[in-house]
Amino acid sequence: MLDVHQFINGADSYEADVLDGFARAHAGLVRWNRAPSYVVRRNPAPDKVALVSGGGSGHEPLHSGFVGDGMLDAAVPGHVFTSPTPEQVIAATKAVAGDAGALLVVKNYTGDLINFRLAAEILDASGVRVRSVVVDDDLATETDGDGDPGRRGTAATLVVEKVCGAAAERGATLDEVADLATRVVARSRSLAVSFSGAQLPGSSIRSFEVPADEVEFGVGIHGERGTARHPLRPVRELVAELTARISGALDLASGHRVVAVVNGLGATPAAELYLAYGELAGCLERAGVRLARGLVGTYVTALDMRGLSVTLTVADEEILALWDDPVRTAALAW
């Protein structure tokens, strides 16, 4: 008998139940391989560089929702907030990689780094050409200490997958796609705020609680606490602080162009995300920074966190053209 207010059958079957429903809902776009678990395009594209990404479940629609034309060829979901196994990554990559090879897009978390690195070594030894890029955009964990994990990988992963997916569709080589991914990562930074922690499937406890008159600043997408707790303020002030921090990290100046993503962390109404985007646009306009492209929605989540993140990517003509290329996935299409 369930004792939590969640639409689940049980914690043990959560990931499989989600993927079964996802694959049924988008059967024209994707196919789910149950064991080992991975999601691939329904109509493979074997003559181009394959893009493979993944990580723990609980971030939906990332990554499975971005499998399709113009983006990922395969996604590898682990258990909730847990890295997929090397066996999953190997099987998924072999299912989609042809002679052109595959790029592994990896978020900067210890488990993902270890398991994707091991998978890449095994794939390379078996004759599959692979390159890897590590996404590390989260300013909340930026440190100067040697040996520190460094910035976490968050919503800039979406930008990398869209831009590099388009380049692969155009016929770019593996080295070209990998170099482009590295450049997009270097040009991207994110920061998030939240009014609540995450509630794991089957649990009645949140990862952290926030008083009604405060907001958690610098939260992570695995329900991690922030780096500071601030008094509750109007959204224009919160977004201004996020924008100032990100702009400083990217050395944004008048005349720069950016791709901006205002992303919901799972339980934030669309109306509030659009409100935040309007404030972001105003901040950038006052600084002379051109908001060249924008995206608003719930894309990279932490289950049901009541928060949002802002991602900025410094754009050039190539990045903008690739961003504009057609894409057809369950979560993103134009």
Contents of the next structure:
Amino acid sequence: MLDVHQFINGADSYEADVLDGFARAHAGLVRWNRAPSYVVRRNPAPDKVALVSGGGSGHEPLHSGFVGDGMLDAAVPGHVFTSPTPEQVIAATKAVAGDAGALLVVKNYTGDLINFRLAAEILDASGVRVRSVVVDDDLATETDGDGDPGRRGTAATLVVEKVCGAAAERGATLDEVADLATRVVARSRSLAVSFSGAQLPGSSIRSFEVPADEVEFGVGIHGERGTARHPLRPVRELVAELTARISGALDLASGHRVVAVVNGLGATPAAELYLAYGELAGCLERAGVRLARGLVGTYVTALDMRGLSVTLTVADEEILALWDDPVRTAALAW
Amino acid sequence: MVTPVLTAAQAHDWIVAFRDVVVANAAELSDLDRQSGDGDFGTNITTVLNAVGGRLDPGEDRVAGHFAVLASGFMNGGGTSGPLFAIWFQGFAEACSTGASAAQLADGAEAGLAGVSRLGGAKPGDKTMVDAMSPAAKALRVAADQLAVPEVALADAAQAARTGATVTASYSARRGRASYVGAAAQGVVDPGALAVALFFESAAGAVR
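Could you please show the structure of the form predicted together with its partner chain, as a counterpart to the form predicted alone just displayed?
Expanding to the full complex; the earlier chain stays at the top.
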């Protein structure tokens, strides 16, 4: 019997139920292959470099929501917060990759790295040209240690997928798209704050709770706790701190141009995201940094966390032009 | 002199015994994972091994064939440990033939360990399954060099893997799930390493 306030049928069928609804809602854009589970665009583009991404479910609309013209060719969803299997990644990649090859966009988590790496080896051995890029933008888990897991992959994934999807659509080669992805990753950093942890499907427990007069800094997108808990302050001050830390990590200086993403973690009202974006714009303005492009919305989530993340990407002419290229997916379209 | 080998029937019984001991210890494996990761390890490995148990063919006449079934079961097991165990058992599948001598088992354990290290990046001391796989591979090699029969070689490997797994409790994690929870996993045995120990210990009843 269900005993939590979630609009689900049960934890066991959760991922499949979500994908079934998603595929029905966007039948003109995508097709869902049930087993092995992956989502591909409805109108295949076999002549260009294919973009394939994936990871655990629970981050919707990432990644399936970014399948379509000008972005991903295939998305591979695992169970909630669990990497997809090599079998899924291989089947999805083979379904969309032509002679131009495929770029696998992987978020920096141990499970994703292993499963995608194994898939890439097997694809390579079977004659499919693949390259992989690992997105690692989350400042919260940055450490000095060489062998440490390092920064997690979070909302910068969206920027990588948009920019590289556009480049692939323009006819760039696999090496060009992969190098571009590496460049975007190197120039992108994110940081997230939250008032709550995440509640898994069917679970009555939240991964963590935050008292009403505090806020958790440096949270992850799997309900991971943050690195510090601060007294609650107006969003102007919270965003100023996020911006300062990201700016420092990117060595942002007056005259730089950035693409900014203010992203909801699943349960934050759109109004508050816009409010935060306004504060971010003010911070950047005062620092002389040009906010060249911005995106506000709920894109890279952690189920129902009531938090937000800020991502900045240092942009150049090429990145901005690719950002502006047309895109037509379930979650992003212009 | 004929080199003593593990037979296909023994390999079959070994894998079945491994499944049974994992099922019996699923709660403990999950509990260890809850303290160091996300708590689904016992359920996941049980699901994989039950599926493997259903696909093992008692009529299979090659040790390599049984290990291949084990490897492909883990390949579809998902998560972090699934593909790592898959590549490990694949090492055994490729090193063994109709039978498996102690030297072939050592070859398999070494190749599997190399695959796991390459894919996962973990080294001994990082509090992962490698902490049991590495000493077990060494023990198998030493035994094989001394021309031990498979039964003895596997008993040595079991002892080495168990010691390796037990010691992970004193490590802080540098790789894998437990690395994200830091000090919270201190004092907890790595469940992946424990599963490796259970695997070699399962040979005792099946291989004699």
